[in-house]
Amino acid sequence: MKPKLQQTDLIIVGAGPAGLSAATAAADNGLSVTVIDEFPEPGGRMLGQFHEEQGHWWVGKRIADELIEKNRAQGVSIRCGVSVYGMLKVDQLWEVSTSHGTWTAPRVLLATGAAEIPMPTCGWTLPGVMSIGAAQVMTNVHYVKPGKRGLIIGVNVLAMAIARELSVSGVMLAGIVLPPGGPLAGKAALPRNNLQVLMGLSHLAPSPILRFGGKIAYALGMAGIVSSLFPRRGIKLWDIPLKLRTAAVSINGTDRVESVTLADVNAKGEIIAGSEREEAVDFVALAGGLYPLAELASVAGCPFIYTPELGGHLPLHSERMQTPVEGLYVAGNITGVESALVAMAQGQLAAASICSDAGVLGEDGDRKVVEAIGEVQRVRASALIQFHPGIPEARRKIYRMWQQTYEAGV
């Protein structure tokens, strides 16, 4: 017997900042909306995020609760613990196959977010080794410390942001160090490249002097000079030692993490012989960065574009959040890794685009879409957390490619 189809005006896959923001905006304009997410509760990664921004604390859990309340008040159906495993366009409707039956709708928004990049390291299968995101969830969502004393391997925006959260939550960290050199780590193991990234994040520094100095060094392209002068013992950020000339050689232990072997490295990321030493820790957080979680867009037949500034391969889409596949839209980190604030603005833009295409906005459709585009640009320009340099130009490149695709009639 064929399973019963459950029909709605809009299906949103992903109950994070982009999906929830899009749902409330679409429902406000009269669309019936179903939000599907595989996790047990809505909110996505917002549930574990908080950071200091413009003199106040931005708390993701609080924002998520507000969005969830708005959605439920507007009659949005939020279905959690439901996995999507297939998408197929049949006539004018999308059939979205899930672990709890099949939903149909003329339009689908993919707001599936991003996933962490694995970073294999010698000893990484020991109990007590986890991704940096897992440490964040344990601490900020479940209120369980990942251990008594830990070490973060990997220097990137994700590592810095979560290290700050862990420190505020009372988790003791021995430091943040580089991954071991090799083809898997690539440029992430090079002191100069990591310093270049940190200079672009100088606005996050705890000291005004560091913020000012970082901006000057970044503007003058002085990463090579500064990295050679960077102290081997590192510098402290939020009382966490940041060691750009130290790499983790191996994670050690019998039945669990007991220590990490550290060593000094040269400018090429090569181990300096005789500098090895042990750091006693009982947990290790691996920070490999994020990439867009876009498999469902591929299943739906959407073409992809490789954009390293935005995290890797992502679905080709317009500035209106449309894909070349009719009735399929994207928003949030599936379109490139940025902050939750940008994802929320993109969700509202996607909703405006969807409602305009559905004809429910009348003559105001184009105007509201243009206004939403302007809001995304404003939020992006003022976002405290920038995961990669060159995001605005990368976005323009994607939209140029979209225009070329559209003009070619593809």
Ligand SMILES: Cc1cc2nc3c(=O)[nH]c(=O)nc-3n(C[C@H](O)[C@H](O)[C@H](O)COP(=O)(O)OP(=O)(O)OC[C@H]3O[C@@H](n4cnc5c(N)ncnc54)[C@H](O)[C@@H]3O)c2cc1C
Contents of the next structure:
Amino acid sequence: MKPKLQQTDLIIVGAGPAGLSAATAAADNGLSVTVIDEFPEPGGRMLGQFHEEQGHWWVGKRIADELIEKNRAQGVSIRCGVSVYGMLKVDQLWEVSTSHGTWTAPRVLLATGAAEIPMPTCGWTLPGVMSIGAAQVMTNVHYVKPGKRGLIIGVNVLAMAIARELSVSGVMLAGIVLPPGGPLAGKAALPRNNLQVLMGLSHLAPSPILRFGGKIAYALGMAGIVSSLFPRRGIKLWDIPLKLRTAAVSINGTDRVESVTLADVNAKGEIIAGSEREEAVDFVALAGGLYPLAELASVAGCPFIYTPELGGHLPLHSERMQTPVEGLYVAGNITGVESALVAMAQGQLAAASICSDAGVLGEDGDRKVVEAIGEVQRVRASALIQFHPGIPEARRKIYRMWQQTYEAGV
Amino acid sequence: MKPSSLIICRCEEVTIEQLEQAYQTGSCTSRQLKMKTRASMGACQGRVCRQLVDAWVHDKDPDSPHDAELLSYRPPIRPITFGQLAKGEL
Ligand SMILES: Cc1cc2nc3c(=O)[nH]c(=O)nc-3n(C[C@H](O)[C@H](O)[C@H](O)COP(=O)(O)OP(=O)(O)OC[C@H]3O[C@@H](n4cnc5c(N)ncnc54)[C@H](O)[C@@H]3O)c2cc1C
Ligand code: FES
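Form predicted on its own done; form predicted together with the ligand now:
Next comes the full complex, this chain leading.
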């Protein structure tokens, strides 16, 4: 028996800010669009995000609701709780295989976002240990406190943003500490490196999260970036102790997390003998950073490039969000880890490219794509949350590489 | 707990010690380590541990290439039942 194939003009994998923005824009130009997401509800990572911006709160859930409403009004089909496990091109049509049957379309947009990198620490398989993103989803999406009192291991922008959210939601935090040194943590275990990360971020944007750096600079007086001067007991950001000279040695407990062994470290991240002590906590959140989730691009045969500023291996793509594989496009964090607003602008750009390639924009196609490229650049320049200072330059490098490989001689 | 018994691949319960042994006997790239130890071959298909195995290899040999080929993915990239598979293929 041949299975029933469900055909549309465009299949979008991922109902996060990138996928949903692309869907309304494409539907606006007359394409029939199906969005597929494995999470039970649409919105992607936006569902759990909120932060303070110039005196008011930016609430991701609200933005997601608006986008979903727009999509529904335009007749976009959003299928949740459906996992895409493979895709294959058969006679000019993509066959997208999912846990709930096969969809086909001439064009597919991958907007699968980013995934977390764990921060392995002795005892990290105990119940009560989770990734920082899981703590965010439990608290802000499911409204369940991850525990009574927790500890965050790993210092980065995401950890800081989520620490703030947890504290606003009434979850007590014993602090944010460094991971144990070793081959898995690398530079993330060095106090100086972390201080540089935070200081480097502080001047980029006036957001409260990134003003962290400024506060640290103040705590250090005029001493500059000298990690040995960072107070050993840490400094408090809002009410959360940030301890850049303390590392987690192990997570302890019989059936679940009961405590974490902490120790002081020197500037090289080495444990100072005799400084070990136990901190009683009932949950631990590991923050190792994010990487683009691009499995499907690999399955579809797209070449990859390695760009550490954007989170590692990512599918090669043009500034118009096309990949070298015909009919395959990418948008959002799959193209590099950036904030939700950038992902939304990228989604609109991908839709402009797709509609232009599908011939539904007539002579306006190129102009609309160029406008959308400009919008992405504008949003990127003003983004409050910047995951890495080198993003614009890294992007330019990718697009140059694309031009040299695919546009030379055209 | 010794750091060497730290689990790096949760799905297949592969420890740093096992990676070390495999490395010593000639499995030097993430792909070879995967074949030898099953690290990143589990139910999550490496979504949790792949970056860690990669970081571990780079710590061993900072000059090893960041080659995406070594980390290529094959369908199914999510756990599915035979029933689901059959529905799509028959
Ligand atoms: C844990 C975490 C916390 C973050 N917190 C912040 C923050 O506080 N502020 C900020 O600005 N940015 C944050 N980010 C960055 C965030 O990724 C972007 O802000 C934005 O959500 C990216 O949008 P996106 O549309 O690219 O992907 P996402 O919002 O991640 O959406 C991708 C969607 O694709 C779906 N998907 C993936 N693979 C498949 C598959 N095979 N089959 C079906 N569905 C699939 C997922 O279920 C998901 O819903 C965070 C990222 C993560 C991972
Ligand atoms: S953690 Fe290694 S395959 Fe899942």
